[in-house]
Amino acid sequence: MREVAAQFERPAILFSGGKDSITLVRLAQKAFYPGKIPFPLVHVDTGHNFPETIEFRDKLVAELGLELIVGLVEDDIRAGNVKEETGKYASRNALQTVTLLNTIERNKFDACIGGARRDEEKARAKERIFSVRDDFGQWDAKKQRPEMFDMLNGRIEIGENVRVFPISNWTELDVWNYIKEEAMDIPSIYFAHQRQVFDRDGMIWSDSEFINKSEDEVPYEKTVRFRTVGDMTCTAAVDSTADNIDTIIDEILEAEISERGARIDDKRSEAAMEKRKQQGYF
């Protein structure tokens, strides 16, 4: 964190409500302390947030006194620059990285703080924790730069921007850790809770206005929580009791399917992750 606001005049922290954005914001807290976070957080808003995640980040907001920008997706489908997916499986996932992109030319960011883990996804695997975009906002695996011996090289070209993950070489399990040795708040939908959900593909699909449903998809009362945040049409539940960190981390120390299993926008290909990641994508 420091390392950024040494080497760049305008990062911003990637702010999806999720537990490790959130643990961003703690590692943030503690490494410009007693001053304030020195950047702003963005969020890309599909519009199709669960509410528990949006109310966790006004309130997250609110109480440390940070600034909030907010890329709105709906704002690029009335523009005409991305087209509303249709179906049963439509989803505004994909549609965020133009909004992503429009909201780090709008506000001239040059570095962008995510939360994204290597543990996560292939894809996330191959980047570098200083991870340079072009001046289309797009990522080349061939093109990354040596860290040797923790040494980031944060130099860019005008137009060019670094996306940056500190907690790339974080796991999971080290995520939930953390949060338990901070005491740290999440969003209520991490753990075990009562919820309308439907079943799909072999998936726990939330109940949501959003999400297209055929005839036979009827759906009924469980008792689950998320492994993962996204947005409802990109987002499986998981069958869970877990309603404590403890609970939650023993859970994960047994589960048998990685904690991206539950997100539905990464079965659309092999490599969905990778492509929209060479887009622009976080």
Given for the second form:
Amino acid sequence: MREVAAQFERPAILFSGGKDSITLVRLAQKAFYPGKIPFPLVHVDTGHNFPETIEFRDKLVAELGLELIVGLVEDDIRAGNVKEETGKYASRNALQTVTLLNTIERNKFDACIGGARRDEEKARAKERIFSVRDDFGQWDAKKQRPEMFDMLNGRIEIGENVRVFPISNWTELDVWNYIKEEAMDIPSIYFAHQRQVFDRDGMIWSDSEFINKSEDEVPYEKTVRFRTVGDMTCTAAVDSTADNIDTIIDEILEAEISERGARIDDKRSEAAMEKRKQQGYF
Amino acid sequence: MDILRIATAGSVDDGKSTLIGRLLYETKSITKDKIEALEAASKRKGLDFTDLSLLTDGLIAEREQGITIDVAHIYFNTPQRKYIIADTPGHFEYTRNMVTGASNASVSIILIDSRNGVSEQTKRHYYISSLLRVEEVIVAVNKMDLVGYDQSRFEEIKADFEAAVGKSGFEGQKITFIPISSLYGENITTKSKEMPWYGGDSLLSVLEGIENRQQRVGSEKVPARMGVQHVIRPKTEEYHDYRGYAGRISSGDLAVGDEVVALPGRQSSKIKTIEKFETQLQHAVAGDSVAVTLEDDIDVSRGNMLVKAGEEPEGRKALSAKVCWMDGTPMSAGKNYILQHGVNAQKAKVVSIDSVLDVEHLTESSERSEIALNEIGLIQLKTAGEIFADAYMDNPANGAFILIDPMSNNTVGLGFVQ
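Can you now output the form predicted in complex with its partner chain? The one shown was the form predicted alone.
Then the entire complex follows, led off by the chain already shown.
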């Protein structure tokens, strides 16, 4: 965090309202304490978010007195920069990349701090802590800079930007243990609650107006929680009664399914994440 | 829980990715959905077994070619400790990524294919591990199933290895040899029934038994070094005159009341407070990220180094260093680079190339005028401003630097101060 503040002109924290980005905000708070966090938060809003996440985001920003910049996917759809997907699996998740890149360009961000972790997904496991993206926001896995010891090289040309992943080496469990240790607030959807859901492809989907359901997909009420928080169209719920941090940690310790197993966007193909990253996904 | 960092190394097709897949599988670190995905992917490829290497070879090009291109970081836990494995590429052209993976590891696992024996890459990887002063080296002789679990073959490779690497190790380094089969899980987490002649432990038992020394091997007592990353000046009413020097202690320890010197200014003061977020510490050690405030208002800015009075490193503008070259364009005398030592960056010029190492024969040639990709050489450098490095031998945490090409902005070399 301190290296980012020192090596770049206009850095930002990519903030989704999920547990990883909440952790980033806490780390930034610590790095500059008793000073203020010197970065704005950037949220790429698909318009299909869980309302609980947005509520949480606004509260956090107000509490810490931070600047919030929102990039709306809706704006890019209207401007004709991207086309809304159609059909049963329509999602705005892939469209986010374009909005993210536009937001970066508009605000001239040269470094974007993200909460990606190497344990999430195999393409993520290959990412450096300082990951250089070209003028088009693209990631080239074969051209990554060597990264030795703690020495980070953030030198870039105008137009390029760096994605920074301070919690690369944390695991899902590390994040939860940290949230517990620091007694941090997180959005309520991480805890078990009653919700209208329906079943599709062996996963539990949260019922919402953003998902095109077929006639046989009938919503019913169930106690669930979310293990990862993305867009409502790409995040599946898990059957769980864990309603506090300790029970969540126990549940993850015993889980047979990986965290990304509940991400519908990763299931599109074996290299879904890598392809999105090449395009500029965070 | 304590974290043991491991780097794997070996030639192409020695089975590193399979070994890691096997370790994860046997320690039950792979979730059900991932095993299912692996089984499906293996089937699609027409394999009649589950290809565990697909777990770590995450890039499209890697799966196409069946090789590892870049470092993957893999995590698993046992009840004893947490492990981070850097699965590094064996391919010669990706040696720089191997260095990236090994630079933070305290254990290096070098794989050898039992059919092929010691190769040039084996020697290169061992040499780099020694250069980095990785104190624990495990030589895993893999694919023992393909040589009929033959003891004499294992002993032969062990002898070859010892003869080949000769004196390129260092005092305090420990080498363990283990015969394994990643494909069948022999001697990985349990002792193999196929190789009753092997008296040692399984790979996992050896890893569990390794004492985790956070610091690389160096002199017994390391001096305190803290590079200043950022000066915290909140300028709020509550903290009107606050000036905190934030950074990570790279070696040694600092305590409230210690007399410190700020380099390069060489002004001294006493430590007033050491803070870690909202907690006040009396004492902080290597690895801690802290903010330090001083009794006096002396000149300290980013890139400076705080050290204890009486333990100041020599400020040098001329360095002798071993360099591991990682760029396609060779290094040659007369070229300019940016030398980054911790958070201190200075312009640097290569004065001379004294010798280049032939890793195959471990001989040094002084006839060369360039250091090419993946080669290691001894050079003389001149810097625009002072560098406060220790010799890497004495204090690894303050003895390494990177070289950046100002034209491409790429990190092109890793240096070890002599």
